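Given next, in C-alpha cells, is a single chain: the form predicted alone.
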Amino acid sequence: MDPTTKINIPESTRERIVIIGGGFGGLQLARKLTRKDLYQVVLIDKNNYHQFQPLFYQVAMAGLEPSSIVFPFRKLFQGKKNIFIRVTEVTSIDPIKKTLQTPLGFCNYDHVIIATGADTNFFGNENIAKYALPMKSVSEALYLRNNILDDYEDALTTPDYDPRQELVDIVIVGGGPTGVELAGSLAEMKKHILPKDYPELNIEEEVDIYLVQSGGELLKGFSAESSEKALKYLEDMGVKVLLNSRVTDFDGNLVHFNDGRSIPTQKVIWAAGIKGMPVDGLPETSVTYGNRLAVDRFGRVKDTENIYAVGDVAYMEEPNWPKGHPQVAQVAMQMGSNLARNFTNRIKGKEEVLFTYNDKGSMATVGRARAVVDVPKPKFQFGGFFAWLLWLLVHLFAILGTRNKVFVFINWVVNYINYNQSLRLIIKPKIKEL
C-alpha cells in the first residue's frame, strides 16, 4: 500500500489519541479511555492480539499452548465504537506535522502514546544476536520450544558424545525472573519428562542446565533472602548456577566467558537485558538510559508536545525511584491508568495528577511449590508452597479471557499431578515455494 496515502480511519469531532503498542501499558490505557466516549482512540500494533509476557517461558517449555496466553484486541473491544484498531507498525513520527508513518500510510494524531515496550539487548555483540535465542514474543517462545525438542530428537541419532552434548546442554544467560523461571522449568523437564520421552538418552548424566549471572546474586532488585532462596532451589534441582560470570561470545557451538572458560552447546537462551524501542523521528534529547524515552511525571516525552510514553519504553524518575522504575507489567499498567485519568481530567477541566508508582511487590517461581515473594509494605518476604500458590493466583487472574484462565488452570493442575501434559509438539510453519 502507498505510504503517502492516509490510513482509512473515520474523522471525528473528538480529539484523536493514537496508542502505539498493545502491551500492558498501551492496553490498559485503551481500555480506560474507551469506557468513556470522550476521545477517538486508535490502537496500532503489529499483532492483532495482546500477549501475556510473564508466561512466555511456559510456552517455551511446552507447559502452555500459545493460544492460552494471547487475546484478540477486537474481541476485547467488541461493542466499543470509539476505538479503531490497525494491525501495522509505526516506522516514524513527525512531531511538527503531528503524523505517524506506517506501511499502510500515514495517520494524523492530536495526542500519541508510545507504548512499544522493550526488546532484547545483546549489548552490541553481533554473534550473540545472531545465534542466541531471545524470548520477547509468543513466536520467539514457540521457536525456542521447537528448537529444544528438535535438538533432543537429533540427539537420538547422534552417536558421538561431544556433538550430542552440544545438542542436549542448555545455557541460560541472565539471572533475573525470566532466567530463573526458565532454569527451574527446564530442571523439572529434565527430571520428570525427558527420561520418559527419551529413554534412549542418559538424561541424568548428559543433560546439563546452566544459569549464568554476571553479578554475585540472582534476582537483582529482590531481597537478599529471596535471592539466596532462589539460588538454593535451583541448585537443589540440579541447575549449575554460575555467578560472577559474563558471557563474551557465542559462535553457535561454543559459549565463551570472560575468564577464558567455554561450554559446548548449540542453545543459548538470552535473558540478560532489555532495551527500549522508541519510534524514529523523536528528538535525540528525548532518548535516555537503556534506549528509553525520558518522560516527566505526567508521562510527557521530553522536548516534545502531545507525545507521551508508558511502560518499558518510558524512563521516569520520582523521589522514591531516582533511577527510574523497574520494567515490569505493574509499572506499565499503572502508567496507563494514570495517563487515562489525566486525559479524562483534561476534558472535564480538572487538574492532572502526577504519577506515583505503587509497588505491590515482586515474585518469581522456580518450579512446583517453589517460589519467592517480596512484599514492600509491610516489608517481608517468604518462599515455598504458599509463595508459589500466590504466584499462580496473581498470574491466573491477570490473564485476559475466561477461556484462557480455564485452560491455563487446567494445564497447571495436570502439571502439578504428573508433569506430563501432551503439549510437546514441534510445530513449524509451512514455507510455500515461489
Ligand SMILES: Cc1cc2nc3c(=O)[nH]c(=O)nc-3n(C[C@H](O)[C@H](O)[C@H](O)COP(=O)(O)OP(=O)(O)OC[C@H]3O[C@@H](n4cnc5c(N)ncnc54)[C@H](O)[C@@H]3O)c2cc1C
Given for the second form:
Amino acid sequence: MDPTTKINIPESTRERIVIIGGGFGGLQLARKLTRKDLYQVVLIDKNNYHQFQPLFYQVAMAGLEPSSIVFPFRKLFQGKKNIFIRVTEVTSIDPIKKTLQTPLGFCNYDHVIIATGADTNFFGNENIAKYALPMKSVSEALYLRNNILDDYEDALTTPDYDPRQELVDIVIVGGGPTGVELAGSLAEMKKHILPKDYPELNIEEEVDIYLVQSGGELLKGFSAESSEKALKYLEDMGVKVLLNSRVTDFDGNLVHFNDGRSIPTQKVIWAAGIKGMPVDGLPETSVTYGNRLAVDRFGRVKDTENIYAVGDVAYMEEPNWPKGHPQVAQVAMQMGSNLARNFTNRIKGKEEVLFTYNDKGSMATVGRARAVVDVPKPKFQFGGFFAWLLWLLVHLFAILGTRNKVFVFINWVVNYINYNQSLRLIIKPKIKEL
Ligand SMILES: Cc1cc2nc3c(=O)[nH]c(=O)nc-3n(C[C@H](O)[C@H](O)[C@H](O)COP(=O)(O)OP(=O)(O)OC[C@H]3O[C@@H](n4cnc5c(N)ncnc54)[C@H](O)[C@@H]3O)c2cc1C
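Same protein, different form: I have the form predicted alone, so give me the form predicted together with the named molecule.
To see the whole picture, the full complex is given below, headed by that same chain.
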C-alpha cells in the first residue's frame, strides 16, 4: 500500500460525499443518502462494523456476545450501487486540495462529513491514561471482561488479604449513565454470580464496587428525582457511591483521591469524560469546547468549505441548547438525517433546513427491573420496573439487524430468569511469534 497514491474508488459524474466514521451519525447519513442515487457516497471507517455503544457495558459484564451489538457495514449496504466502503483510518484532511489522507492512499472529495465521534478523556493524567480501563469500543469492552474474570481467577491463588483486595475490588470513575449502568451490573454479578463461580472467595465480605463522582449527584443532566433514585438503587444494591470525590492519580495498584484517601485496586474503569476526535489538518479556529468542531446550524465546520461534522465531534449551539447538545446517539442520528435532507434539497434546488434537536428524553438502567426515565414533553419522570421495561424495548429496537435483536432478546430473557450469563469466557487473541 502506498499512501501517496489515490485510493481505488471509481470516478463518477455525481459529486462525491465522503463520510468519515460509520457510527450513529455517519451511518444515518449514509443510509439516507444511498436511498436516492444523487451522489456518490464513500464511507470510511477504521472498523468494518458499526458499534452499538449503549450496550458495551453488557459485553464487559459477560451478559452479551460482542457480535450481538456490532453490525458489518457491507451487509448493511448490500445491493446499493452508489456507496463505496473503505476500511482504513483517515489521518488528515487537506481542505485546499480537497483530499483526505489514509494509510491506503489519499481520497478526493467534493463534500466531506466528519463523524468520528469522541474518545475517552483522561484530562491529561498520563498515569490514569496508562493504567485505567476505558470503554469506548467493543474491543475495550471485551478487554475489560477478560480483565475482570482473569483477576478473579488470580484471586483464588492469592492467599494474602491485601494483594487479593487489589484483584477483587473495582473502582468505576464517572457517575453518568455508563458508570451507573456498569456499577449496577457489577453489583448484580457480585450478588448472583460470583458466589456460585468462586465459592472459595468470601465475595460478600471482600468484594467492593465503588462508584466515584466528582459532583454532588449522579446522572448529571437528568432530573433531580432520577439522580436520587439512581443513587438509592445503587446503594440498596451494595455499591459504595463516593460523591464529591475526585480521582487524582492511579498507579495500577492504588487509586488516589483529592481528599488524600486511597483505595487498593488494580481495576479502575474510566467513564469520567470524553473529548471530540476531529481529524488533523483543519484550521485551529474550527476546534472549540471539548475538542469538538464548531459547526453552524447546517452542520458546516467553522472557517472551512464543504466540510461538515455530525454527532459527538460536532459542537452546535441552538436557542434551546446554548451550550451545545448532549453527546448522545439521538443527537448524532438527527444531525445525520438533517444533513442528508439538506444534500437532497441542494440538488433539487430547495432551501436547506436548520437543525433543531428533538429531545426524546433520557434513560439509564441500574440493574434488573430498575431504571430511570426522564420525558421532556410533557415533563415527567418515572423509575422502577416499567422504566426498565421501556429501556429494554428502546434499546432492542435501536440495535441494528434482526439476528442481533433476536440474540439480545433471548440473552435478556435467559438472564432475567436465571441471573446467570453464560459468557464468562476469557478469550484472548493468540499472538503469532514471527
Ligand atoms: C459506553 C457508552 C455508553 C453509551 N450509552 C448511551 C446511551 O445509553 N444512549 C445514548 O444516546 N448514547 C449513549 N452513548 C453515547 C453514544 O454512543 C454516542 O453519542 C454516539 O455513538 C455518537 O455517535 P457518532 O456518530 O458521533 O460517533 P460514534 O458512534 O462514536 O462513531 C464514530 C465512528 O467513527 C470511526 N472513526 C473514528 N475516527 C476515525 C478515523 N480517523 N478514520 C476512520 N474512522 C474513524 C469509529 O470507528 C466509529 O465507527 C454511550 C457511549 C458509550 C461509550
